[in-house]
Structure formats: structure tokens, C-alpha cells
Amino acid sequence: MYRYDAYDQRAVDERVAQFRDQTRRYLAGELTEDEYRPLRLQNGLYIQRHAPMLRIAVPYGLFSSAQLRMLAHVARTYDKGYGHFTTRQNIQFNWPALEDVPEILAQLATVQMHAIQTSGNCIRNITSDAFAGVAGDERIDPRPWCEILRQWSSFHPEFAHLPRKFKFAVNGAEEDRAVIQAHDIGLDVIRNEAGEIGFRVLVGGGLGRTPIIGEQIAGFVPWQHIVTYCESILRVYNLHGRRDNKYKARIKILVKALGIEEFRRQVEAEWAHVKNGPSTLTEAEVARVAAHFVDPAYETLPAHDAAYAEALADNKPFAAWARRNVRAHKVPGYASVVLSLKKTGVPPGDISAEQMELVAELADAHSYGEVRATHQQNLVLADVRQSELFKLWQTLRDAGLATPNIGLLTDIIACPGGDYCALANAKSIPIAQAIQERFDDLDYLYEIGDIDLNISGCMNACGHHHVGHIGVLGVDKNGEEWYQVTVGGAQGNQASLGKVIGPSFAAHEMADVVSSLIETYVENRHEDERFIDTVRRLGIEPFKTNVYGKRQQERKVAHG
């Protein structure tokens, strides 16, 4: 993984020292609440509903053990002893006091982790696939290309203040696990016909208020170009993104107004400026980036372990875990492990201090000391060899971190909603809990197989609702908390929006409402179709007549 250099290292010490004292001025009473906002926002640090939260950038999900040990002392020492991973493969901090922030800071910098950019109106942190570098399926490993996107919107003056906050992900892989298709960016690392590397090009996609698909705006950018390309994207947004409402602010509301060929032009036009200027990569530039990610010393192992395969055999529980939440590996005789957030009763994300401290160990004597965090809000050990997948199962079971759910409809992706957002409309987590209860039959949930449900608090789409095959979006009506249903959505190579299937619901229907739409599922599902395949055969009529038809007869009941 990267490493800082004396440039990086001394440019957040000295980012540390100024928002020290920019806080400390702010207590004295030497800065108005105005004044200071866009510099806390500058550090990732929000004023939420009940105390202050601090998101803490993970650069496309990867971090080492030391960075989460020292998470976990963030979470003990000044926080309630826990963490929340989000969408973005931040991690967020919910009880931190203002006064403390600056020394949590300065202390993430003595092992190569900030908070910068993770907020305002800028390039947030570059999301990319957890298995980058070891997915079979993988073309060309993102990372590199991630970390010089990194470095060069770091800090960028001319990019500091743009008409709304910009979002990259990039994807090097067959099979997109990145989302590529809802950014504001997004990138796919490919090789063309004679072999070079080069980018296809999305932009203006997005969720939020007006969810929309990014639309393809070159084939192929050779490497050299990306980043004066990205640049000149930029600055056509810069230009023209509206800055006088910020609903309509985000890019894919311009490129919608000009239509991707007049945008495709304009960028185009100002591309022909910097197209082989001073930020054209080099060789020598993306190799000095690239060393930092090289495989590990992998063993020359069997590609099938005895062991491991008599232990799916002999041990039923086992061999749930290793089908849902163990992956193939490119190297022979290993494998990828998802350790799940998810646990009934806890909110999806969520992780203590105490298995934070675990999976640092955990990393260290089974994955080369490297953590990963997944958009879908769990976390990855990349590289562990078959042969301990056993042994790791069953200390990852009793620390609570083992659920057989990848995939499946409890794995559910939530912000933190009402119970801490101060712009949410209502809250996510009570509405997970009540449909992971709901659902607690792992028998059941193989049955009915892959489904993505996601919960958003509000309009924002943390929770990436409109891209789940159920999606759940809280909204206020008079002062309540109800909550508006999707069907329909989907991530990956088939990116989709999730259409609203009728009026909203209360918060105690919730989990009726998820029973009607799997019940709908199995009831018209062909052999070996998944949800989301039912969904786009039937559409959601069958859907919405089942779920509205019963909650009528319900009425009438009650009534009665």
C-alpha cells in the first residue's frame, strides 16, 4: 500500500497545526460560527444532530493494521468505543468533543491518516474495488492509478471550492464493484486493441435528489492523459455548474442541460490546452507510484487445500461462511475474506474498538498486515492463505464478525440516518434492524438468494438507495418519519435506478412491506433467477399490487 513520502507527511502536519489553532480561536471566541464552518468542513469535521462527527478518509478502502489499531484507540480514547464505515470507504466518528478533534488529528498523522477533503465542495476521497489487485477477473490493478488521482486533487487551489462536492471511482476489473456508472467520475482501467492501457470515461453520474446513470464521454484516454483530461472535465464544471442552487449544482445536472455531446465538446475544446502539459504523467511517475503496489510474498501453495476442502465437508456452519463471504483469489491456495458488519442488532457499518483491534491482528498474521473497506460498508482481508481459512473462521464467529450474509438481504447498506444526520429525514437504523430481525433464518435467506436492500435517511442517498434492489428512502411527512420503497435498482455492469413502487409507508410496515416484495419474488421467480431478474421480466406492478393489495386488506380488517 502507499506511503507517505516527506511531502505528503509535512503537508498534513501542517494541515494539523492550522486547524489546531484555527479551533482553538474558534472556542476563544475569535472566530464567528460562519467563519469557522468551512474550516472545520475542510477537515471532514460536521456539527451532526446530537455532537460532532468526524469522517476520517481511507483512500480507496486501504489501510494497514497500525492505522486501524490506532482507529480503535480514536474510538476508545474519544468516541463511545465504536466506528461507522460509510459508502465512500470512510470511517466516521459519531461523540468526538469539538475541543478534541485537533489531537485526534494530529495523532491519525503519526500513522499516515487524515480527515481532508472528506467534506465541502470539493474531490472527495477516490473509492475503488475492495479486491483490487487480487480478483481473478481484474484487467489492470486500479490502486495506482487511485493514488496518483489522490495526489493530484490533494490540496488542488483551483478545485477547492467547486459548485458542489465530486466524487471519483475507479474500476479495473470485468466485473464493476466500484459503481463506476453513479459517480460524478468514473473511470475504467482498460487495455484497447494494441494493448495499451488506457480509460474509459464516464461522467455525470450521481444519486441524490436526482439520481441519474453517467454517460460515457471518451472510449479511451490513453494513461498518459487522465489526469489533464479529468482536468479539463473539472474545469468545464467549474465554469459552468450552477453555484446559485445546490440542488442543481452537481454535474450530472449540467451535463443533462448541455447533453453529453455539447459537454463532450467543451471539455474537449479546453483538453486541447493542457493536453501535453506540465500534468501529463510519465513513465517514471506512475512506476514510482506503482512500486508501493506490489503483490506480497505469496507461498507456491496447492491450489485446493485438503484441509480446508475436508473442512467444508465435516462442518455445515463452515461451509455457509466460506460460500457466502470467501472469495476466489488470483493466486492459487488463497482467498479473499469478508468479515461482516452486518449482525443482527448491530447497525450495518458499525465495528468496536475491541474487533477493530482484533482484525488489526488478525490482518497482521493472516493478510500481510492490510485492511480493506467495501462501499457495501463491511471490510475485507485480501490475502489469506486456505489452509487458515478454518482457523480464522472461528475467531472471526466469536468476536461476532462472521455472519453468512454477503449478498444476501441482511446484508443491508444504511447510513446513520436520523439517530445522528441533522439533515436526515428519518432514521435508517431502526428500519434495518426490524427487517435483519425479520429476516434472522439464514435457511430462508439462501432460499431466496442475492438481493441488495439499501436504506437512505434522506435525499442525499448515503445509503445509495436508488441503486439497490430494494430501496428504502426515509422521508418527512407533517413532522413524521415515513419511508418511500424502490424496486429495481442495481449496481455493477448493469447499473439501474430503482422505480418508487407507490405511496409511502410507516415506520412500523417497514418490515411487512420487505415479507410482501420477497413473497412476490418467490411466488413468480423462475429456477435460478435472482431478484432483480424478476423485477426486470415482470416489472413492478406484481410488486406493487401485492405489497398495497395486503396492506388495504389490512386496513379493512383493522377496521372492521
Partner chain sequence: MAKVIRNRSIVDDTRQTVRLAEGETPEGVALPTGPLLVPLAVWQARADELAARGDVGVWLAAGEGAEAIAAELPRLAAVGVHFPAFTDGRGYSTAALLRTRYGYTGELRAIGDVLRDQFQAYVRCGFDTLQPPEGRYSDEQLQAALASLGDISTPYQGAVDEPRPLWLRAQRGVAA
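Next up, the form predicted in complex with the partner chain, please; the one we just looked at was the form predicted alone.
Below: the lone chain, stripped of partners and molecules.
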């Protein structure tokens, strides 16, 4: 992974000193609340329902065991002993004291971590494929490009106060695992026919209250020009994005208003001036960054480890876990392991300080000291020898990190919702829990198969509900918490936005509603058809009919 040199370290240290002084001036009354807010946001600090919330960057989801140990230390010393992984591959702490934040950031800087631009109207943490560098379907490793863009966007003076937040995602594999179609800029690293590396560029995607799938603005931008091309997009947006209404301020609204053709014309006109300028990337710079992402010294191993095969045959729970939580690796004899942060009873994405320390230890023992965070709010040990999987599984199981549910109905994405978030219409965590409790039969879960269920506590869509096969959105009706349900959303190459099935539901109805949706699927599916495929084939009608028909009957019975 990327290791700081003296320049990176200095920049982060200087930022800590700057924010320390800003916080001092705020506490001394020299900075007003309004003046301090954007500064603290660009250092990851929100003021939330109970306390400040600190969002720490995990650039493109990649971090080291030493960094994880530091996060455990922060959780224990400054928080209530746990942290929360987000859909943008970052980690949040919900209980730090504002006065402590400069010191927390100073400590994080000692392990090359920061909270820079994790919030605010600037270029945010760049997200990517959690399986970058190890996936079999990878064309080009996206990580060096993420790092180059991270450095370019950090403290960018021209884009420090954009109309609204700005999110990049980068994919380099056949199957998009970075949801690039739902980002302000989505980059697909590709090769052209001549074998040269470049980028397919999508723009104007995003979720939130106006969900939009990004449109292609360029089919191939050669790698040398990606910085100037992005700069041109940002400049057009900075000058012309709406600032009169924060709900219409994202770049997607500008792209829609102008139309992709006109937006492209403006970007190209700008680009004509800056293309080939000093920010044109050099081979030396790309090589310098890429050198941080070379493969570790993998051993030559048999493609199928005999002891592993034996353990799979002998031990059903282990086999169940391996089936869902272990992924093929590009190198024979290795595997990538997903650590589920979706145990029933634990808020999705939450992890305790003890678990963090254990994961750090396991990363050192089994995966070259590296860990990844997925946008589905789980963790990954990417480079595990097959021969060590059984031992690893035993340890993870004892620590509550081996729930064998990756990609299944209980692997729910959920935002913090009303339990923590001041913007929430409704709680998310108890809904996730009710669904997990309803579907506690593993065999049934396996039978249902691959499905994404995503929950957001309000239309800001932090829980990606629009792109869940089943999406749940908290809505407010006269001060009461209700939930609107969509089906048919999807991430990946065939990204789509879910359709609302009808009037919303009360919290206590939600597990039943999900049961009805699942029953509809099970009754109608063709062999080997996933939930989303059935929805695509049949449309939402049968799902709707079943959910509301059943509920009406039940209501009649209840009232009759």
C-alpha cells in the first residue's frame, strides 16, 4: 500500500497544526460557529445528535495493521470503544469531544492517517474496489490512480469551496465493485485497442434526494491527461454549479440542466487550454506511486490446498463460511476473506476496539499486514493462504467476525440513522436488526441467495437504498417514523435505481414486508435466478401485489 514520504507526512502534520489553531480560535470566540463549520467539516468533524462525529479517511479502503491499532486506540481513549465503517470505506467515531479532535488527528498522523476532506463541499475520499490488486477480473490496478488523484485533490485551493460535496470512485475490473455510476465522477481504468491505459469517464451520478445514474462524458482519456481532464470538469462545476439551493447543487443537477452534450462541450473547451500543461502526468510519477502497489512476495502454492479441501468436506459451518466469505484470488493457493460486520444484534458496520486489534493481529499473521474496508461495510483480508483459512476462521468465529452471510439478505448496508444522525427521518439500525432476526435460518438465507438490502434513514441516501435490490428509506409522516420500500435497484455494471412499491410502512411491519418480497421471489423465480433478475423479468407488480394484498388481508383479520 502507499506509504508516506516526507512530503506527505509534512502536509498531514501541517494540516493538524492548522486545525489545532482553528479549533483554539473557535473555542476562544475568534471564529464564529458559521466560520468554523466548513473548517471542521473539511477535517472530518460533524456535530451530531449526541456528540461530534469524526470521520477518518481510509483512502480507497486500504489500511494497515498499525493504522487499525491506532483506530482501536482512538476508539478506546476518545470514544466508547467502537467505530463504524461507512459505505464510503471510511470509519466514523460517534462520541469524541470536540476539544480532543486536534489531538486525535495528531495521533492519527503518526500512522499516516487523517480526516482531511472527509466531509464538506470539497473533493472527498476517493473510493474503489475493495478487491483491487487481487481480483481475477482486474484489468488494471486502480489503486495508483486513486492515490494520484488523492494527492491532486488534497488541499486543492481552487476546489476547496465547491457548490456541494464531490465524490470520485475508480474501478479497474470487469465487474464494477466501486459503484462508479453513482458518483460525481466515476472512472473506469481501461486499455484502448493500442493497449494504452486511459479512463472512461462518467459524470453526474449520485444518490441523495435526486438519484441519478452517471453519464459517459469521455470514452477514453489517456492517463497522462486525467488530472487536467478532472480539473476541467471541476472548474466548470465550480463556476456554474448552482449555489442558490443546496439540494440542487450537486454536479448531477448541472449536467442534467445543461445536458451531457453541452456539459461535455464546456469541459472540452476548458480542457483545450489546460491539456498538456504542467499537470500532465509523467511516467516517472506514475511509476513512483505504482511502486507502492506491487504484489507482495506470494509463494508458489498448489491451486488447491489439500488440507483446506478436507476441512471443507468435514466441517459444515466452515464450508458455509467459505462459500460466502471466501473469494477466489488471482494467485493460486491464495484467497481473499471477507470479515462480516453484519452479525445480528450489532449495528451494520460497527466494530469494537478489541475486534480491531484482533483484525490487526490477523492481518499481520495472514495477510501481509493489510486490511481493506468494503463499501458494503465489511472488512477484507485480501491475501490469505488457503492452508490458513481454517485456523483464521476459528479465530474470527470466536470474535464474532465470521457470520457466513456475505452477499446474503442479512449482509445489510445501513446508515447510522436516527440513533445517531441529526438529519434522520427514522432509525435504520433497528430495522436492520429486525430483518436479521427474521431471517436467522441459514439454510433459508442460502436458498434465497445473492441479494442486496440497503437502508437509509433519510433521502440523503447514505445507506445506498436506491441501488439496493431491496431499498428501505426512512420517511417522516407527521413526526412519525415510516419506511418506503423500493425494489429493483442495483449496483455494478448494470446499475439501476429501485422503484417505489407503494405507500410506506411502520417499523414493526418491515420484517413482514421483506418476508413477502422474498416469498414472491421464491415462488416466481426460475432456476438459478437471483432476486434482482426475477424483479427485472417480472417488474415490481407481483411484489407489490403480494406485499399489499397480504397486508390488507391481515388488517381485515385484525380489525374484523
